[in-house]
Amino acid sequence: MAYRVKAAVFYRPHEPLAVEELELEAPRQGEVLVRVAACGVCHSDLHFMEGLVPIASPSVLGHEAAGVVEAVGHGVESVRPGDHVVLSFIPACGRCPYCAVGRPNLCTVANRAMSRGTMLDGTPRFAKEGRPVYQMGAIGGFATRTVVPEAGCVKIREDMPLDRAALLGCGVMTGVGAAINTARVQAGSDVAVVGCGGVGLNVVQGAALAGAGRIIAVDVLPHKLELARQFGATHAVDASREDPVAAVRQIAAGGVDYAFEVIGRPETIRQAFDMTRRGGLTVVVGVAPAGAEVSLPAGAFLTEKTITGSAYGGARMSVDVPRLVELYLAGRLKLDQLISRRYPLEGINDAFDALRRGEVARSIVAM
């Protein structure tokens, strides 16, 4: 059995994407069909729109969604009809090393099928005339509908509402698992968040939940740095009209203990280290261009100071999901206020359009 749905492609880099029909297999064993109901707009997904980062063709982008289960495969136990879900852009397969460790963020299968636009198995579920188009990250959220790995749904409450919700598959908590899973910010300690996008803005207010006491914003964009305030940042610095690195060590004497870097560009990066006190940590979450590197000084690391990279923000998406819904639903976690812009499938390519205007903090794609 095969369903008819309405998807955004990608054919290749800078073209818009074409809103057409694709056919969508039927669940197979261990998969879920998920009616979508919203996807938002990440800068991941404009990476590969511009060939920043390289990804197969054809292949339907959008790896942040929520929606509503519709079917399920043979030996699918979590989800049934009409369970609400967020859907994992890494379904852990539970068996690799890394997922026996604990760090299915990491898991090795689950990161296969992602880098080859897959489902676990190694095939996509979306068609057109017969021919293959890739899924992002065993998702294709800009669909009208879906097919994907039991292990990437997350089974959450009905009175969640799903455009929240799908905030929740990758920027949230990318963001705010950056600040308490990976970098197990300090309550009371100092803070710097370089780049305060969609993903930013979730790094400060992750920084605010755990007790961070100085909170500096860092951004060229004074709408984006005033969205931080909101967000639970302390202090603004305007990049584009002073030195980022000096600002920063002059309101936190020294350095700051813990510095994220939310952009993915080499000289930022730097910038983040740069600003890290000594024994401080700087926490990479930017996405980088294929092939880029980092030049940092080797002294710095007879300071203690430690860099490290966070992969989707150490999630546990079992367990972090709902436990983000419980915080929104209790009013300590920003959803509404990210939502800058609402657009249905037809206007995908707008809403990309003013995400590289740099005119949203996320919009979302209702289906």
The other form holds:
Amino acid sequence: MAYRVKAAVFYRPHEPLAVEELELEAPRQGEVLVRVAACGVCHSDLHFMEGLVPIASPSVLGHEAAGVVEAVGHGVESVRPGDHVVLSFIPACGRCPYCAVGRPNLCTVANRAMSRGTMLDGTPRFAKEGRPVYQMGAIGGFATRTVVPEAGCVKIREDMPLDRAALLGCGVMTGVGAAINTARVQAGSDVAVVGCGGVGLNVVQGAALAGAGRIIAVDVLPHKLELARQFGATHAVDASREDPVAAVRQIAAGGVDYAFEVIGRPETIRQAFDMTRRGGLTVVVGVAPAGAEVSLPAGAFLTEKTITGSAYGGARMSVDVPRLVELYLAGRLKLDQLISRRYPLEGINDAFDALRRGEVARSIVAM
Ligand code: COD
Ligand code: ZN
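Return the form predicted together with dephospho coenzyme A (COD) of this protein as a structure block, the form predicted alone having already been given.
Shown next: the complete complex, the earlier chain at its head.
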């Protein structure tokens, strides 16, 4: 059986998304049909729309979604119709060498599906007049319904509001996870976060949850710095007015223990490295445009600095998402304050314009 759905489709860079009807195939073995409740608008979607990162086309964008299971394919055991789920854009296989060593965010099988925009078998479930339409992150969340791998579904409590749960699927997991899982920020340590957008604000709140001492927010927009304070930043540096490296080094004598880059630009990656103190850790969350390179001062390695990437906040989704839900319901994780605006699916291009102009922390598309 095929379903008719409404979805926002990417055809080529520098063009608005087309909101149109698509066919959606029923879930195959090991797959799940989900009615999407909400999908967050992330800068990574915009990277594709701006042609900075290649993606299969046509493609339904959206990788920060939550919804309700409507049907399951053969062999699906972990969820059933009616379950509330957060979707993961890395549906880890559980068997590859990365999964086996406890690093499911690096899963070979899931990352291949993610970069192709397909299910784990290499094909997408959306189609337009019989021709395949790909699914960003094996999700394609800007749609009224989608089909995802069972491993991409994380069941959550039904009293968790689905629009806020959607944010756990990317921005919150990527940001909080970078602080807690990747960096393992120590209580009392000094942290700098370069770029306080939807993901960076979550690095700030992850550092606060971990008990960091100074948390220095760096951005070029004063209202982002103001938001960062609400998420736990103790200091703010406006990089459009002063040299962020000198400012951070002055606030945290000689630099911070952990500096996070959450934009995806070679210059800001270098700034994050330079504001990291001797023996400290630089964590790169942002992904720079294809082909970009970063240069680092070779002498700095004598100071035992470490630089690492962080993919999906080092997520182990089945463990981390329920934990984040509990923190939210206990009033310890800020999600309501992240949602600056809500749009209907038809308004999705306005949501991307607002993100481009830096007006929002996060917008969500509510189906
Ligand atoms: N100095 C300081 N801050 C800056 C500068 C600068 N030179 N330039 C821009 N900023 C600020 C902006 O004002 C804004 O507040 C922030 O940086 C960026 O925030 P957003 O809201 O536009 O972007 P996010 O938070 O939605 O996304 C950031 C990512 C790093 C996740 C994204 O851009 C990215 O690199 N994605 C690729 C990585 C990826 O695919 N991850 C998996 C899915 S997210
Ligand atoms: Zn994202």
